[in-house]
Amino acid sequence: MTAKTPRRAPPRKPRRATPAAAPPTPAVGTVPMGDGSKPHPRLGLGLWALGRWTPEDEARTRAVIGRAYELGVRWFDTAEVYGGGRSERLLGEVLDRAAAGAPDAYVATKVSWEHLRPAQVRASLIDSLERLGRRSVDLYLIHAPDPRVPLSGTLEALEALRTEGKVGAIGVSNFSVEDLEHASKELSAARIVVNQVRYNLFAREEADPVRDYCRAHGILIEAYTPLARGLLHGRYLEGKGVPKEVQQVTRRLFEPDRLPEILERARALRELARSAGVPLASIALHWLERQGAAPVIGMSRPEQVDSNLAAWAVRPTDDVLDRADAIARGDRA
């Protein structure tokens, strides 16, 4: 297959390479990795909406990611994909105004499923360091597995990036626990260490194995729409309507003959949060945090920055989850 050329920025000048990460923000946290690379932040902003904007939101969207490095957010997720590459741009030129340039962020983007034959993972790779300004990033996943394309050639080129420091760790999304056991047996001198798939307390059908085989492997799970495109910070709860673009994109959550039974479900969640004394969020995000999952989360202002800290700030009690989690499987008994 013949990779597709993205537009690229005007090249900028790498950064030297980045020094020892500081001291782990206590609001945040960190989770060590198996394989003994830099320690991966339990919680992190995701740059999908933010790389699909029109040229006039740059400045939301840099504010947003400044915001959140500011409030202590140091685990930016992003894809060559996003965007066509503009959201890792965006990243890297503000990630570099930041104080020292950031040495202390925890860069994650991924490898397109278009381009997993080995020479385009490395020239996926060096365009993606260009955009983003850095020598290396911390984590590279594969963004999604391509049948027609043999897992063995990706994993060898991944390794090999791996070895000369362009990479810190190996990772992959939307990976089923059949892909995980077969990129597995791919690997030589690395491992798998991340696997980032849609996980939250209304979608946990296929992340529920995938969650057991990981534990079970040292794997952490990044959980992508752990809010539930807004859901679970009390979207739509007041009647107003699901945008068709967000339906398309949460395969069930929002279909016409799922949607009342999950909306009467949230709304049990809201005043379950209430009666605690906690932000619905804080349910949803601790929950995801119980089982061994860190959380990665879409935000598209300043505000909702400081919102979703502030409901990781605050845990609620395991009955509280438990409740929760019976509530959102259906159980009111």
Ligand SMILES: NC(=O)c1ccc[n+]([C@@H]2O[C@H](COP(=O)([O-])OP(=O)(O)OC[C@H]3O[C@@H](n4cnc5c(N)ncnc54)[C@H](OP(=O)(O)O)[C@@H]3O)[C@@H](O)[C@H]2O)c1
Given for the second form:
Amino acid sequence: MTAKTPRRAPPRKPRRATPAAAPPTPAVGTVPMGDGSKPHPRLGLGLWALGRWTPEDEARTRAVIGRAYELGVRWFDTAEVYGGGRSERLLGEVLDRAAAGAPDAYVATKVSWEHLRPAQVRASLIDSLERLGRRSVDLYLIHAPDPRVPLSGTLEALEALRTEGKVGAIGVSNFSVEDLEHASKELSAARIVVNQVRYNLFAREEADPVRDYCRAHGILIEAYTPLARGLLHGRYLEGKGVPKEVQQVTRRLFEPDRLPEILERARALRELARSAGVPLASIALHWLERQGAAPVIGMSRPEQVDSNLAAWAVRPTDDVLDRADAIARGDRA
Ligand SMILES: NC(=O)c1ccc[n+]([C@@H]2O[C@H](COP(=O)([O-])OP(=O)(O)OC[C@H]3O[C@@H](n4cnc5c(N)ncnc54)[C@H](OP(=O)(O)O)[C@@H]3O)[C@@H](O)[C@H]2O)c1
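Please supply the corresponding structure for the form predicted together with this ligand (the preceding block corresponds to the form predicted on its own).
And the full complex, kicking off with our chain again.
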């Protein structure tokens, strides 16, 4: 991960604070939060790797956000480091123009792992709110822990921001069980309600102890990279060799020597999806949902929004999800 401090942007007039209780989003659904904060949508749009932030990329991202909102997506996941602040700014602009300023959006952003000292946390949030054009965010996450900075000060700053109403709920990302235990001891009034981790059918072992801890402590797992960068949508499955492009995309997901085996399992999953008459992405997303995780999907084109929402609308049977689980684990029985 490389953090770029976002450029300070000229302030925009805050549109409005998001209300405490959002209307339900029937297309996606919500889960209640353990701290009584605004219900959390079950599926979200992630606004991280959306091209190189050229004007064309930005226009496409605007279209993606607009289409997602139109189809009932309400949870938007961004961060101060995404595009050096551009991601937050674009999101703010599009939501501002959506119906009545999209008061039912569930906006989540993150403080960089480079800004975890108390004064930095506050300054980062103020800058994020300016870029988003909002008076508050629904969820504020610590992007990743920094072992050099005591967590106590970071959490104290977050609790103060929550008391002031600038932050609806406090979450973390990339936290281990040890980090979570430490954080829960440091908080006085608030709770950690979310841990955002990489989690998909093929990236699960390392997340499992974390998942167990979160489930036992009422912490919602937000699953990032839920489609394994498109692989679990059926991408990269043609051809015998492993194209360079695939190796590059998956380098940070799997050990390179695991890739041929992963592709074989992904093809078997595709066959399962075909025989069950459901899209492969339905299996990937609902497998996560059945684990109690909420997928946050990166989508770089409006057509991907349509296709992923259509996949979400189809729930495979438990039997199909069990078989998918076994195939992804490498169980050939
Ligand atoms: N907290 C953290 O440290 C962290 C780390 C990583 C990600 N995240 C969050 O999680 C979000 C999603 O993660 P991710 O982008 O790594 O993984 P992902 O959702 O598994 O993959 C996203 C990519 O998959 C492809 N894709 C999506 N829908 C598709 C479709 N219908 N058909 C074909 N391809 C499709 C697209 O690739 P193309 O763009 O190439 O078409 C898209 O950019 C991020 O945006 C971010 O919000 C958080």
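In this text, the rigid core denotes the largest set of C-alpha atoms whose superposition between the two forms falls within 1.5 Å. Positions refer to the first chain, counted from 1. If you're wondering where the values come from, they're calculated on a predicted model, not measured in any experiment.
Superposed on the core, the two forms barely differ at Pro260: its CA moves less than 2 Å between the two forms.
Comparing the forms between the two forms, the C-alpha position of Pro147 differs by less than 2 angstroms, with the core used for superposition.
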